[in-house]
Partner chain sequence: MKYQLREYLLSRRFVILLLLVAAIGVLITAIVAHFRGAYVSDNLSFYQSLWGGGAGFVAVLSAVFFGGDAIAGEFQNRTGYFLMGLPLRRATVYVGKYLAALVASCTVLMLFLGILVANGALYFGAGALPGQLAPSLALAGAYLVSVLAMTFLLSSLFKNGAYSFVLTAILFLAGFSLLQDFMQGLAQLQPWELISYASQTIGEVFQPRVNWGLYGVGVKAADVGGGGGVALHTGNVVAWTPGIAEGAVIMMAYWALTLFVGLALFKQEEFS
Amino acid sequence: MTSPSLEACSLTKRFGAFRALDHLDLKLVGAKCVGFLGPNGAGKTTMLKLLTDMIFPTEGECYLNGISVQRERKQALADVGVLIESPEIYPSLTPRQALEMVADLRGIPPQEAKVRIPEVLAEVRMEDWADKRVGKFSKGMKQRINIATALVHDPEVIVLDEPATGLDPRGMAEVRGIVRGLRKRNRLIFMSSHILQEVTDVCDEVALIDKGKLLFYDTLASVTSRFGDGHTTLDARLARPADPDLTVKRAGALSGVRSCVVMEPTRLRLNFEGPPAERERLLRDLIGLEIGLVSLAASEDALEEIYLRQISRGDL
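Form predicted on its own: structure of the chain on its own:
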């Protein structure tokens, strides 16, 4: 099985005198979720539209699974699911009817669609609403159906443009949960966002863009280590409230941990010194403390600090 891939080669887009993208190079390979970060107007949506042939580049070329989008559009996009700028579904349709229409447009045989559509509805947690009219749905429910339309042909590459923007907290949490579920298959997910919590919650890697230029692309752990003065700020989530004294003392004594504080009853913040590979050892050590560890991830606050610092600099 070949790994899904996405590549932009010297991608440039000018609108008159304005340069929305400036010779951007980015290559993603393998099943993972990559967050595409940047402030409003940085060029994120322009990049996604170029990748999916919605607009044409001034210079450069895009490749999906090794196939040129500009030269072999149909073949390049055949195994790609896209959700850009949230389309509106006909309110008189049910989710099943909407997906049948998309499946027909995609050329999926009716018998195959009959099997695939219930699977997709389950994937976006809308199977109980399959035959209700979309016009009565909340904005979050509609967005889940929009995501389902991008999945109906079971693509290897999924491109999402700020899928949780404009939703209430519950809707945002639901969409993030769905994106996390999409990672379970052999899929490459490329998701633009300006919400740092969204990226830290669901993404494996992050690419930061500003003023049409790529500032960096790396794993979350490497980004926080590389741009965090040699230290990594990690948040440890616990299944039960931590003992403020004993837990902090034991976790703070682990190798590489410079400090440990209780941020919330079930969340510790660790300042860790060491290369990204050492986090595997730290994870084992924390599990060994039997404090109810359920997750260990780069702190959103650390990523926010790096994000703001790199945007203000505009270069590396």
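Positions refer to the first chain, counted from 1. Whichever C-alpha set is largest while still superposing within 1.5 Å between the two forms counts as the rigid core. In this text, all values refer to a predicted model and were calculated from it rather than measured experimentally. First, how it differs from the form predicted in complex with the partner chain.
Core-superposed comparison between these two forms: the CA of Lys27 stays below a 2 Å shift. With a cut-off of 2 Å and the rigid core superposed, Lys114 has a Cα displacement that falls short of the cut-off between these two forms. In this overlay on the rigid core, Ile158 has a C-alpha that sits less than 2 Å away from its partner position between these two forms.
Shown: the form predicted on its own; wanted: the form predicted in complex with the partner chain:
Keep in mind that what follows is only the chain, not its partners or any molecules around it.
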């Protein structure tokens, strides 16, 4: 069996005079979760629509599992699960009927579908709603059914367009849980998102796009070290509120610490320069300051900082 793959070759899309994608090249191979980041209007959804033949490229071509989407749509999409633009399922259908329809149209034998549909409904936690009409569902419930329809054939490649957008915090957490589950099953997941926390949380790699051009594509670890200017942003959690002057002054004076800022009364942000091994020493030093340190970890906002820096560079 070959590795799942997704490829965009010199992909260009113009809407009139507006160039939504500009000779974008991207190749993803193997089982992993890739976050596709970019500001509004960067070309994320355009890229995903081109990948799934919803729109047509002005130039270039896309391949899914090595098959041209533009030339062989049916074959290219056969082993791909797609969720783009939060589609509406026909309101008169129940989730079970919608999934039966998708399974049938995808050529899954009825006996196999009978087993698979309850599984996928359980995966998105909609088994209790399997026989209620979709038309009466909330946005979050519809989105979970949409995810189920993308997964019913257990695809090798999964393309998700901001799957958690518009959901409440619980719904967002559930969607993240679903994506994490998929990642464990060795699938290639290509997921656009506005939510950097989501990308940090579930993705192995990240691709950043702005103004139709790919700014970078790499593993999360490489991106944070490559674009972090050699610094690591660390968050120190304290058991008690920090003294804004004294604590900042003492922590800021520690070896390798380039700056220290109080983010919240019980959270300090340290800009640290040094190899990972040096962090052990930093941890010991911070404990020695007796400021009530309870944890020291890489900042969850590191990707956001890189993202904003890269985007603003593009604006110049």
